[in-house]
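Just the one chain here, laid out as structure tokens, in the form predicted on its own.
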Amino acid sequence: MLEIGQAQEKVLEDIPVLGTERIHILEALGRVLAHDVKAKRDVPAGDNSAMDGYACRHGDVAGASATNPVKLKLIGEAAAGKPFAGRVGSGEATWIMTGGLIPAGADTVVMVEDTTREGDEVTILTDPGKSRHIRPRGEDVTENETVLSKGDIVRAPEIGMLATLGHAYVHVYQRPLVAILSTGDELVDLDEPFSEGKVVCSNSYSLAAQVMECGAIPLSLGIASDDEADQRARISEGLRADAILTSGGVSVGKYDLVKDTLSQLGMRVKFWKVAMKPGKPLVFGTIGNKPVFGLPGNPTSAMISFEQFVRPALLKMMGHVNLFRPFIEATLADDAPKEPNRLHLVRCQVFEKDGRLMARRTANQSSGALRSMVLADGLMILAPEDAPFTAGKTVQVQLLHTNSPLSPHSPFSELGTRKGLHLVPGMGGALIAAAEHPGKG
């Protein structure tokens, strides 16, 4: 039975990068970029001005002030989009507004607010500084510049820089197609009916879910009964995707019958069991190039067996390179036990009690109670050397609830030495900011 860590880098290392298709940039949003994005040209693509107010040149205003005013003669305006054609010489000035193109001649704004007007005559009434309220060409983006890297998530601003650039499509790398097959004779689906004995298969829907909040594509196989000719049958359909996911009949009993259907369809058994609670049955294989993952049929179990391995696998496909959720350290709010040779994965709420991050456990940690998932701000990192675990200590909490992978290397393959933790510091609104820091993949 591996540790849990350990099992981490056995999918990993088996897992594909996908290719790249080219998209419009609107549909590139929360994707990674497939090669680096050049500026076509300098943005701005020349001076401007920053404010509304008078562009003139510095030589003539230098000293102004309230007791010292200078006096310019306006010849014209320069509004953005519709620059002054004409030049400004010496004594003169032009009225601009903001992200108007500098007139030839001028090197300098004056704001409105330190003017006043009358007629074609502006009063001068503050000497601002040479080149000031003055954007310069190429202030933001250089022509030829790199402005965007390959491996870079595609965010809302990576979006208006592109159009800013004039990229309306863009490489990125493509989206997984992962085929999710629940199984069990005690399921049923939302829409069959229910009776005594029968079980609604929420599996199905959170694990898609699941996916879908990591950026790849679910593709329901529906409901296989614990039959091995059924199982087969529907895994078989799922073959086209790019990741096979099962829930249940990985474990030792009667029925639990996935672990050698997908050996009957090829799959190359990497581990199986991983030394975890919740998540101890869980088998990890290839078909040819493409992984399979037989998760546990509790709910709990195989959504946090889907955190710790399905979505690090589909973040490497789609070309990310933070593969795991952020780390914090937290206090214990109250004990919390737990038996021993065994890491438990705990959930949690987050708060702040006295500036300091605390870590509560949500009531029921059954491996049914999906509510626990819902209460759960976070994952409590308890390993077995680390024990006991009472109330005060200081813990590591894996969040839940971001979009923002801090962390590029999984903290469980050094749990014993502490070593390449990824922590995130701060307390309250600070952890907040941090967690959802942006960064590469």
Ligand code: AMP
Contents of the next structure:
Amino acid sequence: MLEIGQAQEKVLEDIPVLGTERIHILEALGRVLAHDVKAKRDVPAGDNSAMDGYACRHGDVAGASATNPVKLKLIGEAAAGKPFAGRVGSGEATWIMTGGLIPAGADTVVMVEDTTREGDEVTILTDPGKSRHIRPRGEDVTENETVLSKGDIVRAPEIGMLATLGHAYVHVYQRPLVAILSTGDELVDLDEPFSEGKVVCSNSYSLAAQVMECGAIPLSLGIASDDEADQRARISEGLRADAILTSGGVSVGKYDLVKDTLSQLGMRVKFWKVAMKPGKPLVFGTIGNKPVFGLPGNPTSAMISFEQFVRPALLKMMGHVNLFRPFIEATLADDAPKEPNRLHLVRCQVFEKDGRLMARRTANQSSGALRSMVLADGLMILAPEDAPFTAGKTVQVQLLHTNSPLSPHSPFSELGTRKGLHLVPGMGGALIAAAEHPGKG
Ligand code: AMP
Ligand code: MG
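Could you drop in the structure for the form predicted together with this ligand? We only have the form predicted on its own so far.
Let us now look at the entire complex, which starts with that chain.
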């Protein structure tokens, strides 16, 4: 049986990066740039004022102070978007507003707060220093500079930068369409009558949400019964997608037929079963060049298998370079018993106690208990070789949600519930340490 890391490698070596498309910058939020972006002009495009005040020649105001005031004659104004057409000569000044272009002849801006004015005469009460409060042309970005690179994730700052540079459209990697099939005679959908012995099909929904969370597009193939013909018909429909996920029917039960169905559809099996709990019976293969993930049916097994294998694969398809969730080190709050042979991924909550990060198992670790996922901040990684896992031991925890517990507390106020945690550079990823932020713990 493959170890989890070997299985991840096998999956990723078969995953293609999708093609690119040109979309509006606002639609590009969360997507990955498919090309470098060079600045086609300087930003800012001209020298302009960082303050509201007066533009003048430094030679005139050198040495000015409250006891040695300098009087200048106001000859006009330079507002943002409305440059002053004339030239500032010796003994002269213009009004200037933040963002206003520095008029010809001027080389310094004096803040309003350091002046007084009467009619056309402005009195300068400080020497701001030469070139003060001027934002020089190109101080942010210079023409032809590479500002964004292929592979960058488009976040709000990148969207702002693209707009600043005058780009309405960008090329990004495409999002995969991901077909999702649930299998099981016991399953009913939300609009179907429920009775004892039936199970509401939750995997179609949790998996679709996971697909959407990583930026891909889910395509529901509905629920197939434990019947090869039904499964075959539905999966065939899914072959127009870029990847196929099935849930259930991949274990060793009499009605676990999904592997056979997939083989009939031409799947080349790359592996079946991974040495992990939950999620052991995963099957992975390809039909043509399409990755197919046969996930186990238990709701937490399906979600955790998605996290470990499907999410990195979908991210790779979309051009991402960082494919894995960050992990932290935390101290075990209680003993964590485990089977000797397999790696366990234990749903846990992360909290802070006496300046240390602690991890506590969520109560019910059954593979069917979805509540454990609802409560979990992350997954404790319990490898057989590191056993025993007794209270006080340091363990690694893979975080499942970036807003929990990463952003629990405002660093500026008493808002929030827990002490702040901060990111510190760690081995190959993000390591998070408890920080002594001011405020209540
Ligand atoms: P299986 O992997 O088909 O043996 O299913 C394992 C367990 O997961 C069984 O208890 C199933 O009822 C349950 N299960 C399978 N598929 C789903 C699903 N789509 N939604 C919720 N539970 C499921
Ligand atoms: Mg089943």
